[in-house]
Structure formats: structure tokens, C-alpha cells
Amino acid sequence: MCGIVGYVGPQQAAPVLVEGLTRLEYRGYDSAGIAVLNPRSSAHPSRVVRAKGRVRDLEAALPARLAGTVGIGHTRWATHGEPSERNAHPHTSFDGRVHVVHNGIIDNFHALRSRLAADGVELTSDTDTEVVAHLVARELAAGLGFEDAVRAAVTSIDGTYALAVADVQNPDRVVVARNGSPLLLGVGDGEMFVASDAAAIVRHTSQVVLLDDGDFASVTADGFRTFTADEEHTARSAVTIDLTVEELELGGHAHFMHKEIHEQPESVERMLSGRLDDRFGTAKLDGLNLDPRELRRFSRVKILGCGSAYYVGQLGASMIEDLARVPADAEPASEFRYRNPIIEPSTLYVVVSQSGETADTLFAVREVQRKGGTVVGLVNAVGSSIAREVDGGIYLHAGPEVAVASTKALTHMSVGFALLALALGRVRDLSFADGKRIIAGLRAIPEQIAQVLAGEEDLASAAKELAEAPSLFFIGRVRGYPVAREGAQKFKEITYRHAEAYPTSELKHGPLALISPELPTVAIMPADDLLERNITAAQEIRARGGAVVAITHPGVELGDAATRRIEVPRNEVELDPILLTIPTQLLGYHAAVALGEDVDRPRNLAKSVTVE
């Protein structure tokens, strides 16, 4: 979950590295550092600068002049060792020759540390990464060339890694290796880049080389060479990425999260373009690589995701059951492969990930495929690991999402599930008329999201009141329960207030004991066949002194069951949860702003979870 950047070329490396790390900071922001090679300086052939905290703290620590046109950088999300300068990357070998940055986890690092310590190597950090620098240096000292030394060192490592290695005595290149953690190369004009993702280098090039697991690359200003651990050449060519610098700027918003929430009307409309088939009342999903006959053979759907993607998966399962009448359920991908799951050929497995690099989800893909199952993906990042490994899928086309708390991408996931449910339903028993009804509902969603956003002032007022509470409940029933879970997740991860989601019907089975004037409840209360029961539950909360903020539809009579109401336009009942989720995004955002928290980069979290 760390961010890696590297540069080889004619420019001074330090500014390029710092800019890249700033773009990658959503991947980790506990500490940061860079190493720059300068063969023209016999006194300081390399310089390493590291700092605890944000990239801006690193930038403040840089000397006025840091010359050198080759370098590597890193922004860290701590796994081994507390956030500190000594645990920050890059790490340097015992002889000062080798510098390493790393994303991933080295599972056998305790054994490697013990072996190095027994050989007299003094380890100066608590990290797993430091061992790599020492291992490479030992291979170099034994007479191996730079590329061979990196290959030999990596053979000792068990775990996941994206590595970038610099050698003082080979100051014209950076050697990289990938296994299980994202890494790509950027191809410029007489210069080359290394990065965890394209956001770090988009200002310099739109041509990227996507590395696969097991790939090594030797990168110089003139180009690159990719190879395997067995020294076999691998043919990797550049592709063009559809990403601009402007998409990664705030664009007048105070935070990226706010920007991304407000981008949803336009981005959802873009996602739907060309995917709605009026002639047959269905969805066009050619990327699934499944024709109607193949789609029809699936008698069950299993959805796998992590965190918010898992909650959206629960919402998706409800849509699939409603529209396709196929049993569907969602499960955390992080638990799936560890219970030795039974993989059925008649089950369609669907994995969900914004980044396409979520480690637990990627491992779930491989577990399904290893046992002969069919797995498709709902992924936002084109060319990501999951997108390349699944049997087919639906690209979300949400555009870049920088804020750690996902909003825009999750709405696109919900819409993606609606499209999948529509396609599955129309090859079964969903009528043409119902297919047209769902299509009309989907077409209405962008404008209806805009209507919700137009009420932001009232939402901000409600959020400020909720922010004063030390704890709160989010509740909902059936389709509303995943909305409640996602709402609680958003609230807790950026406000640091305790928020817990319950099925509304479960309140009287225990949680009602916690209701008091100090514990408000956000209740998802759509105008569906469970409205009366939801109102009754809200009245039970009010009778015990609890405040209720109701997210509901226009025209719903709540009486004294709610202290505040937030209205969302009505759509088709199967699609209503998509719109009901939007207010919870703004509630979390404005509560965090009211509390003065760092909205885009909440503590202890990172955007892309690329380690187990």
C-alpha cells in the first residue's frame, strides 16, 4: 500500500520524484523519502533524504541543491515498524552502495534478518524491506552484475513485492521487480519512469508498460529491458493511458472527496453511454466475454470484495436476486480463499475493486480460477492486475479517484451491478417491459444524483450535528441495509467517530439498549413495502430519547418518527439504493470537515490495499 516512483533521464531527479510522490500520497503517508544518484560527486555519489509524515515534510527536509538525474522515491503506509525516519524508505545496504524502495510484505524477513545479523550485518530499521538492500549488496560484493544481483536476492524472498533498486556503481539505471504488488514503467522522450500507478507520471508521459508478476526490468534513459528470474526475455510493450493532469487536480474544490462526489452525475452518465440496449430491453456488456447462452447457465452468483466494495456487493446481490431471480450473495474476499471454498461451475463469481490491485481480491480471483470457476470483475483501473487476470468484466469508467474514502467509484460499482442484474434477468424471466423500466431508471440516475447534491447545504447542517456525537447508528432493512453499512463505513473512516450499522429489525434484539439522547441514528427509510416497519422502529428510537435523521423519499409521512429528514428522488425500487447512498457520502464528508479532519487522507488508511 506504499507508493513507489523512480526516474532516469536528463532532468534533475529530486523534483520529479517529489512530484510523483505527491500524486501517490493516497497510497500511504506515514513517511516518505528519496535517494538520488550523482556520479559526478566523489564525496556524495548518492544522497538519501527521509522524513516522518507527509511528502510535504520530506520536501521541507530536502537540501537546497540535490543534484542527480537518477533516483527512487517512496511514500509509506506502515506494515513493519512504526512510522519514523529510520523506518522510512529508501533503505540502504551496509556498504552504502544499494538503495531500495518496496511495496508489499516479505513473509520470511525474520529469518532473513537473523541470517544477516549472524553474518555481522547491522540492521538499522524495524522494516522487512531493509533486508533486500543488504541481500543485493552481498550479491554485488560476490561479483555479480547489478541485474543479476537483484535477481539472485529476490530468489531468497517469500512474499509480495514491487521493488525499485538503485546502485551507486551503476548510476545510469534502476532495476525493478514485481510480484503481487503493482508496478509500471513510463516511457518518455529520452527518459524513463517507474511508478506504482500512472498518476505519479501522467504529467510526463501517457505511454506506460504494465509489468506482470515475475517480471524484472532494467531501466535506463534510453529505454528498458524486461526479463524473468531465469533471465528469459519478456516482451512488454507500451500502451497509452487515458488520464490527464487536470483529472488529478482539485479543480476549485476544497478536497478531492468533495470533487469526486460532485463528479458523479457526469461520470455515471458517461459510464452508461452505449451500454443500454433499448431494442431488447437489456444491457450491452461485451466485456463479460459471455454470450446469452453462457450467462443463462449460471444458477448462482457469488460476489467478492473488501471494505466498501463488499458492502456494494451486498447491494448488487440484492439487485441480481430481484431482477434475475438467481440466488446471489456477497462475501469478504479477504476471508474467501482461507475457508477452502467450494467452487461450482454453475456459479458466476464477481470480484469488485476500484484499483484492480486489492491483494485479497486478487488472491480470490486466483483461487476461483485454480479450481476451475468463472470469474468476472467490476474494476475501475484499466490495465490493473485484476482487470488483466479475470475472465471478463465491466470497466467502471469512473475516472481517477484520489480521496482514500471511495465515493464516485462505489456509485459506479452499484450501477455496474444494476447493468449485470439487468443482463442476467433478461436471459431469464425478466420481461421486456421490466427491462425497459430498469433502463429508464438508469437513465434518470445522473440527473437525480445532481438533485441530491443540490441539497448539500441541508446535508452539511445535519452532518455538523451528527459530528458532535461520540457514536451513532446507521440502520436499514433489506435493500437499505447495505446502504446503512456503507454510510457507517464512510462516517467512521474520515471522522474517527464510532459508527455502527444494523439491520433495522435487529435493534430490539440488543442494540436498542444503547439508544440515548447522546446516540443519534441515521435511518434509511425508502418508500417501499417495509416503510411502515421502518417508521415503527424509528418511533421506538424516538421514544427512548434518540434523534433520528431519516433518509427517505418525497411524500413519505414520517410524523414524529424523525428529528430531521433528507429527501432523495424516487427511482425504480431496485435502483433506489444507488441514490440513497449519495446523502451518506455528504454526511460523512461534512462531518469530517466540521471536525477539522484530513478528509482525503484519514489516519492509518491507504487508498489501494495491495498487501494482505
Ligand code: F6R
Second form
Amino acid sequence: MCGIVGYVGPQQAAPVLVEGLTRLEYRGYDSAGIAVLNPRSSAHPSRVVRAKGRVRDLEAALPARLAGTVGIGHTRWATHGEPSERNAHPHTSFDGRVHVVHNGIIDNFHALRSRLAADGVELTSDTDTEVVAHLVARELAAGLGFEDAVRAAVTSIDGTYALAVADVQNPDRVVVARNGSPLLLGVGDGEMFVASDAAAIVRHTSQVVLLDDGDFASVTADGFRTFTADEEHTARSAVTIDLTVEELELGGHAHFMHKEIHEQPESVERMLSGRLDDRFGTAKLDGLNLDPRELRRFSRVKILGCGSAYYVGQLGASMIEDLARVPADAEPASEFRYRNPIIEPSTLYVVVSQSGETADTLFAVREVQRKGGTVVGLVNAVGSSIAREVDGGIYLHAGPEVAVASTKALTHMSVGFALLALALGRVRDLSFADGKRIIAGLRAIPEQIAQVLAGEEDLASAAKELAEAPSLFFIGRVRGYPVAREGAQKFKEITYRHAEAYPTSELKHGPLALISPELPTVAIMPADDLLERNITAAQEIRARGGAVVAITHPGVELGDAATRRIEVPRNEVELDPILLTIPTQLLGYHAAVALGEDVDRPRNLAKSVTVE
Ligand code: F6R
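Condition change, the form predicted alone to the form predicted in complex with fructose -6-phosphate:
Whole complex next, starting from this chain.
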């Protein structure tokens, strides 16, 4: 949440900052702002422009001339203080000397604000961030150099931060600090960049320095110096990132969500390449850093993730139980980390995250490691905090996901779990023949996703009807239940319609009371051994006047149990949920389009939840 950028170099900073913020807008879009230093102007050695709303609103507010080649910028997802210009970053110190942008949460900001106010500092926003600007300015006023002033200021701060600080009297540099929120430096030719993630700077450079917690950096046009609280120079080198500008463009699609849904056949194929081992009927997952003997040692698997990643984790747990016959379950990482969990050495902990920066999931990793557990990650963002801290893992290779509502990354997670389940199964009792059966199923998935996507028109028309209902149910049983949960999540987050998931088996224990012609149900009804029961439940809904949109397999006889059917091709029963989820993506997407909602930027949400 919140994106920060910085620039030091020969170019005019404002356009570079604004472009970077546009690419980071998925991290928050309540307000945006930039500060630009211009030592040549004695009247305006720095200028700050801020606007409530989107980066485009900031762009509209920029003056025609905003000269200066050093600056910082921010796009905000509000935590403390309403979305408004007054609360937008950058925040400025009482003496006008220091500007600060921040991603994270300063836990002790109340105490710091009170102390500053008692000293006569006038606070001009409701944010936690503002105190940092004042603290740095005080250290500067006391005579410290810029870098030392930032270092001294953060010693008073409890919480998480990625900070970029500009000082009017040091107009050739930006000083940054990281603790718990992502931050990197981009190394250009005679210019340097600062960003929350590489998307912001990919047009300028592919060389990045990933900062660690506890790192500071002083960034000038010709380079950078990293340091910590105790060391004046630390060694941090640049790595090359594999990201192109084209991957961050719409490429002819109306929305990123639509683009990402349609990328799945190709991206899943890419993910599988080199990972299927026909000779031994297993998956090649070298990144796990666990040899077969170590893999066999685990007698339980615990999966941790947040939101949709947690729902995919539930699917993963059932794949692991099905294929490896190892007890497995999933839990929201956000709950796990707060409940003093018992960490067992014989349990394999698996965290799952698209961004690799979700704070609750990252803290779950640390909790497991602190107590001596082994934790591996299914992560999409290469070089992200979670990817760097886990003991091993499987990169999802979904490519960048820009839409706030996740689609392709979730599909990649479920494919990742299938690979993990296969590898765990093949060091236990899963036969070679069954291993080959799953491999064949996985190979079929890209083409089968393409077949589901070919039915988009029909899905769009079903979505239009569903969009008219103020409220709806998504139901599924056993393997179908996580599919229903994810379907409801996608629908509600972008349509703002109430969509609730229930296990089909639980309907008659309460929710059936809500069924009426006004409340349609999307029912996950694969051709498995639970089909008869699912048909009975659908008939109970129909008998009470409720419409049923069935997501089912070809050849399934539903009779009058469904008012509409959507078919997906059959795969292996353990892998079917991967395909059953695809129509729910398009249902959510087209319902939101029909309602005229901002599909890629749903209200109140941000893609990367880097605050707790
Ligand atoms: C829903 C969605 C969220 C994320 C969750 C975890 O569409 O995107 O529920 O799944 O915030 O995010 P990551 O996977 O980045 O850890």
C-alpha cells in the first residue's frame, strides 16, 4: 500500500516521478503528490504539489513549469487520516526544509505528535508520516548532516517504513530508509531512481539494488552509498530485473484484469516449462532446496496466505491431501501470526503470495523461522521480501499483475500447489502411473483455459444478469468450496455487490432462509462423486424460487436444477478446481463492467498490502 518514487539526475524530475507514480498506482489511489528541489530558485528552492484522487488528478494540478532535477513522489492508500490534499504526501517539516514520502505505519506516531506539539511544532495533517519530516528537520537544525539526521530521526520511530527524504539544503540527493516496507534503487547512467517496486522505473533501467530492512541509502546522480545504523558503508550490488514496459501496458485490452485473465494459457504454459519430469512422473522443484529425503520427513503441511491467496491455499491443501496423503490445511497468515502458533519441526510451512510483500504473510514467515520451522514460498514477484526470506520456494512466473483483483497469479498459485503436491506425493505413495496422470492433466491446462475463455460472450451475458442482483451466493462442496470462496471474493471486490460463499452442504443449516427470486446462486457442480448431492442442493434452491448458474462439466445432466449452465473442460479430478475457477474471473469482470465500475482500481483496496 502506498507507492513511493524518487529521482536524482539530469532530467526534469516531475515527469519521471509522475510516470513512476502512474505505474505504482495499483498500490494506492487516494491521493498523490511530488516534491521537486530546485537550488537555482531562491524564491522556491523546493515545490510540493499534492492532489486528492488519482495520479491523473495530480498531473492536472501541476504547474506548467516545475523545474528541478531531484524529487520524491507518493501515491497513497490512506491508513491514518482521510484521503485529502492535506493528508497527501510529501509531508514537509515546520521549517520548510525537509520533505518526506512514506510507505508503512508508524505505530508510535501519537506519542511523537504529542511530543512535537508540546514543543510548539504545528502539525498540519492527520497522518503518522508527518512526524518524520519534523524529526529529521530537528536533527538537521541540531547540526547533523543529512544522512545522519535521517538515521537519528528513525531511531525514535516504531513501525514499518520505506522512506524517501529530500532536504532543500542538500539538493543533490535523496536519502532513503527501509524497515518492513519494500524499497529499491534503480541504477541508471548518470541518474538514480528510488521506488517501491521495479514497475516504476523499468522504462529507465533494469539494474536495481534491493534494499533490506535496516538499510539506508544516500542517492546522488552518480551513484549511491548504503549504510545501516551501525555501519557507514555496506556492500549492496545491483541485479538485473526481468521486466519490460510492454508487460505493464494494456496491449489493446480495456482493463488490466481482462488482459491478465487472457494471458493465462500462455503464462501457465511458461510456468510449467522445465518443471514436469516424465521420467520419474514427478515435478522438478529445485528451488525448494529440499531433497527427496527431506521432503519425506514432513508429516504435515500448513499453508499460509491472505485473501484470495489463502483461498488458493485451501485448494492447495486438498491437492496435497489427495496426492500426497499428508494432512494439510490452510490458514489466513493474518490470523496465524497473532495467535502464538505452535511450530512443529515435522511440519512444512508454505506461504503463498503474488506480491511477496504482504505484511501479514511476511510476518508469518518470520514467526515460523523464529521458532525453528521450515518455510517455503509460492511467490510471484521475484526478489520480493517474502521470496528473499523463505528457506526455498517455487516462483510462479505469472509475470507482472497490475489489476488490483488478482486472477492469473491465483491460477499460477494453484498450479504451483499441484506441482508441490505431485513432488510430495511421489516421495510417498503416489504411484508412477498417477504421477504421469497428473503431469498429463497439468499439460492440458493451458489449452483448457483457452477453451473456457472462448466462452467469454456467454459468461458476459450471465454476468450482466447476476449484476442486477443486490446479493448473491457462491456455493461449492469440498474441492469446489475454495472455488466458490474465490468466486465470491472476485465478484464483491470489483462490483461492490454482496457476494457470499458457502459450502453447499451448509446451505440448509441457515443460509437457505435467504433464498428468493432476488438472490441468485452460482454453484460449482463438477462431474465428481459429489454431483448427486450438489444437484439436490441446487434443486432445493430452485424450489424456493432462486436462480442457479451452474459451473459444471460437459455431459452433466442438471435438468431443471440450473437456470443457466457454464461448462469447463474436464481434467483430472484433483486439478479440476483450477479450471472451474476461470469462469468466476470473467463473471466478476463482466459484472463490474456492466455496472460501470472501475475494474482495475476498486475502491478502498490496494494491490500490495504492505501494512498490517
Ligand atoms: C484479491 C486479492 C487479495 C490478495 C491478498 C494477498 O483479488 O488480490 O485478496 O490475494 O491481498 O496478496 P498477495 O498474494 O500479494 O500476498
